[in-house]
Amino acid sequence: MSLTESRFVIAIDGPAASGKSSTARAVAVALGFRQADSGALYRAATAARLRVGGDSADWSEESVLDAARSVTVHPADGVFEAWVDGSAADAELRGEEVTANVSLVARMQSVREWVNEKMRECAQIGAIVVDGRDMGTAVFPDAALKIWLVADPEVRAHRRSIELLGRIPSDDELARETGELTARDARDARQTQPADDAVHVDTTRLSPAEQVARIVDLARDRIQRSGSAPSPDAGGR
């Protein structure tokens, strides 16, 4: 049985700014899988709703879900891409307006259910690495490997600040970002919990290459024990 047929899923969960997406992408590349990023789907749903117009304070779940019907998922080289209205929209999905409103959309239960179903559809195509929230619990409780990716809040804040600012943050900037992440951890605590059988990987003192290598080693061990090997189509290479 190939990994495509056995729906081999690696689920990476963890708190905000723990490096889930970048790690998932690197793990997918190393294993020849595809990455399915739930965050991209939330951003695509947000972008689709923004195209409709209106003050985001007045958005209903129904209106966001209706706009999200224009979002489609397309397998590409190593990833699943979220398209809006039939075309790729990467720059729009990472834009300031989407970033400012995506948290609102991500809290909508019906949208969360829509995203989770899209992620499950991706898993039917081939072996994947998924990241986000609830991946190893609500979305893929039978995932072959579940990872809980964590790091100290100060370290996550430092990494996030460098990503956003393009430079080393000042002490005040770092303190502000740490406070925001700690507050978000508290808000997300009920939704963002590790699966009982998740492997905890603390990246506080790990380089990106080291954390990827650790997860890849765990995945290869699971693959070996499953007696399967990735098929040529598993990651869309």
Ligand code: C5P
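And the form predicted together with cytidine-5'-monophosphate (C5P), for comparison with the form predicted alone?
Here you get just the chain by itself.
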């Protein structure tokens, strides 16, 4: 069995906007693994429930789980994408309304079980990089490599603002984004804890290329130690 066909799991967890998904994607590309973002599934369930309508304060757990039935996972170019009602909805998933309501949905135990099940299904197919908050603790406690990715809140807010606005944020915009990120960190605190055996990577002073290289090096070391032979091609991509 080649490495890419194996059940090799790299789990990247950390707080909001710590660069988990883009890092996970780049690490997966470098190693020829697939990638799945658990945050996208929580966002998709939230988007699906928002489409049904009504005040989120009144959402029952059953109604969210029911709406989540319209969420499907599609392997596209090595990335498992979360679709809503049969089509990709990336802008909607990243939008303000979903971001404002996703922590509420993520606190629902049956929704967490639904996401965890989908993530485990993705990992059945072959080697994978998964990212989120609790991948290395609750979902893949036996992952071969666990990364806890952190960065100072202001740096995270700066990166997120550039992503959202497409330009350098003003001081006010940066302050608002920092406040929103810190509030979301607080709302998600319960499920956002590093695994005891996670390697902590602080990206505050690292470029994206440096953080990816750091994790790829760690992964190659684990791969070598596990005795798996890396596939010469990009395997399941």
